[in-house]
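Quick heads-up: it's one chain on its own, the form predicted alone, in structure tokens.
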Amino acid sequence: MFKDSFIVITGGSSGLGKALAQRFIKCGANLALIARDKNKLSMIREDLSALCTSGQRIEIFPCDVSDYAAIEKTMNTIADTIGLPDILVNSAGILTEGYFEKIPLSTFHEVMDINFFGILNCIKAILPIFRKKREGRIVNISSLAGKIGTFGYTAYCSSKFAVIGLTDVLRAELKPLNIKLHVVCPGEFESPMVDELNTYRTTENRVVAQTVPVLSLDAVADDVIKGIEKERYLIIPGFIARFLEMTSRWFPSISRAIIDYQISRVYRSPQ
């Protein structure tokens, strides 16, 4: 499926984005990285260019997804000059996490530019190329926390929920024009922010986000790759996690109580 493709990646420089280039490019796909940093896109380059083949090319554009007009500006380059790409893969984001209350409006429009807009902007950027094309397919990563709320996530989950309900309308929108789209909803799993995330997470926060045992970073890749082979709309990596989700959609009301009894768990125990 992936063999001659070429991919847009953002957030290709690291955590998962840098996981699934990997699996890309060993099915014989061509890559374009998108991601802030040029150092960290140089050594993946570097990484990536030691498992190609002959004639596949991976190309980086430092950018943040964040600025519409820097990403519609690298968008036209990568079609101007390798060509037009068959897959997206939104994978760019940041994850903070706190108490509501003392969590500054600030913080909340930075998550919400990056993980929202940064998706958005992205997909209307490619757009037009992908109506030339005249098919595509896109990849957005949400998370579990964009299906169910998760203490200490008021930003995080909210620019997640907003991925889920954007991906949703474009899925039927987009439909008719032949572009397919994907939505990633993983539960915690193993990747640079959830490294940082422990240095200062809440009591309250580890108990509930960890219900869901925390994945192996190829695990979660591994489940990306199949879902979108199998065509599969909404891919949740782990079992648990999509017994969750499905709990949480069908049985509201015991998984709400479920949360409530972790939190008061918390609160019961000797500080």
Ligand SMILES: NC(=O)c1ccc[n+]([C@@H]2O[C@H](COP(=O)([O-])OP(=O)(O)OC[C@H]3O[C@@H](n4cnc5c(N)ncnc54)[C@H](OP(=O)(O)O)[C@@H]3O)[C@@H](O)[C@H]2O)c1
The other form holds:
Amino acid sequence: MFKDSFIVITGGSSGLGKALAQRFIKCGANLALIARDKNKLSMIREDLSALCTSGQRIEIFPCDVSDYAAIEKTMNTIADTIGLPDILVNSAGILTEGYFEKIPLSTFHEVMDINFFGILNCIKAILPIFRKKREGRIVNISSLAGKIGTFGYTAYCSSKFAVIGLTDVLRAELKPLNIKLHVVCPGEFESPMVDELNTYRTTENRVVAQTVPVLSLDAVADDVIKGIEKERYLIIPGFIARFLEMTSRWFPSISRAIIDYQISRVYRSPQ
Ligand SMILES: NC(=O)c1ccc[n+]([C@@H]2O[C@H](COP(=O)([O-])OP(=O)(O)OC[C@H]3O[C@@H](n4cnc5c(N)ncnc54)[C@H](OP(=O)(O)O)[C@@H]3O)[C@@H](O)[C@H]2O)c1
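Next up, can you give the form predicted in complex with the ligand of this protein, since the form predicted alone came first?
The next block holds the full complex; its first chain is the one shown before.
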């Protein structure tokens, strides 16, 4: 499915974006990777080049997804210099955790600007290109925290719930244009994002978020690839995460009671 296809990946320099890039390259795809840090992108391109067969291309485009003008210019440069992309993977994102009252307003704006508007910007910018091509595929990385409210994630959950809303509407709106959408909702997995979170997270957040065992990056990336190949709209890596998402949908009061019980245990345990 991915052989000879051309895939744009935001957040392609780290974590899930990078793990997906490795898999796409092994399948014979060509890549354009977007992230802010040019040095990190260059290092990843070097690593990925070792997996390439002759003729495969990996190009890097340092750009901030929250800056619409810059993203529009980048997408047009990609189309003019490499060709019309087949797939857009929106993996760029940031995470902050903490008590709502302590999180400054500016952090809410920053998280929404990157996690939600970053995805919206990339889709807006690539849509004219997909229209020209008369087809396209968009993979939006949300989170299980975009399905279930998670302690300490007021900013993050808001942005990830918004991504699911956006994707749900676009799935129907873009179908007649032959543009397919997927939304990916992983629970926690091993990545630099989580390494950083572990340096400051609240106990309540760790207990609630890790109701789902932390998955390996490889397991998540493999499930995402499988989900795309099987044309699944909603991709939730891992059985326990799928079970929890279903429970929260079918039995929301049970789901809330479990969360409240977990938090009450944290407050009862000696500090
Ligand atoms: N890790 C988890 O447990 C987990 C669970 C559920 C969902 N997710 C979601 O999965 C996605 C990938 O997460 P990850 O764990 O792989 O994170 P990661 O390792 O921290 O990678 C994040 C990537 O996004 C890029 N990025 C961040 N802000 C950007 C911006 N403004 N413009 C362009 N690129 C930007 C980063 O590069 P630069 O900093 O150089 O820009 C980096 O390449 C995120 O959307 C995250 O919310 C993660």
